[in-house]
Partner chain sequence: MTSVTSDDTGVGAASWERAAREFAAWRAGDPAGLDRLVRLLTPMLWHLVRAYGLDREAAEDVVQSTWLALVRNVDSVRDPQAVLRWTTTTARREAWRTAKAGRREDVAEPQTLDAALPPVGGPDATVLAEGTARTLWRHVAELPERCRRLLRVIAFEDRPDYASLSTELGIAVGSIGPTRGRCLDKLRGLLAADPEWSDRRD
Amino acid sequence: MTDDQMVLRAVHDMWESLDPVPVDLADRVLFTLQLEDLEFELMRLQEALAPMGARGAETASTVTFSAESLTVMVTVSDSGPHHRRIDGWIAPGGALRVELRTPRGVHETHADADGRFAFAEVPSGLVQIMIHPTNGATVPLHRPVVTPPVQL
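Could you produce the structure of the sequence above as one chain, in the form predicted on its own?
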């Protein structure tokens, strides 16, 4: 091994111990690349609040995503040993089509006029929410808006 290779190996080992690559990084990238409609606006994670109700049997976490065109707040709570419930609010509110992507398939619902939506039993694992432009909705979207994949 040359001196350069030994230095590169030492740098590699240092970063592996200080900041290792997340175990699920490849899965998240592949999950995102599976989007059929690549013309979308990607939301940013704004805020993730710690689990609530830590003393009780139920737990919930709230996550907020934002994009230029809208904001989505999502609360995730337990819905069984391997399932979660997702309650979401879109702001500004509007009756938009909401899609929940999972590795096992796509679930779809419509938000009400105030922007509320829910998915009752979502299997644990990677999920991604996609909000579509919808005819008649008061919120004018020009293209779908997508959250980054998150692990439930």
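If you superpose the two forms and keep the largest set of C-alpha atoms that fall within 1.5 Å, you have the rigid core. Numbering follows the first chain given and starts at 1. Here the structure is a predicted model, which is why all the values come from computation and not from measurement. What changes on going to the form predicted in complex with its partner chain:
Remark: with the core as the superposition reference, the CA shift of His142 between the two forms stays below 2 Å.
Could you present the same protein in the form predicted in complex with its partner chain, rather than the form predicted on its own shown above?
Shown below: the chain alone.
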């Protein structure tokens, strides 16, 4: 190796050591890619008040995701040793159909007219929320919006 290559190799290793890729990032990418219909808008994580996936503390964590036309605020709290409860709030509010994807299947509910929804017992693991265009809802969506998967 030349001198340059050795320095670059050291820089490479330094970054791997000091700023490692999140261990489950590839899993989360693949979880999204498993969606059959890829015609959706991927929401962006806008704000996390407490890190999702940081287990241990029994406090709830709140995360906000944003798409072009709406935002959804999600609060996760414990609901028994192996389950979590998800409370969501879509803004602007509307009675939209909401799906929760988990590795073991899909849960479905409708938000109320204010945009509030809940999933009472969600097994820990990867989950992803999908909000669908819905007939009769006051919020017009052209295509589904999907959150990036997060670890519960």
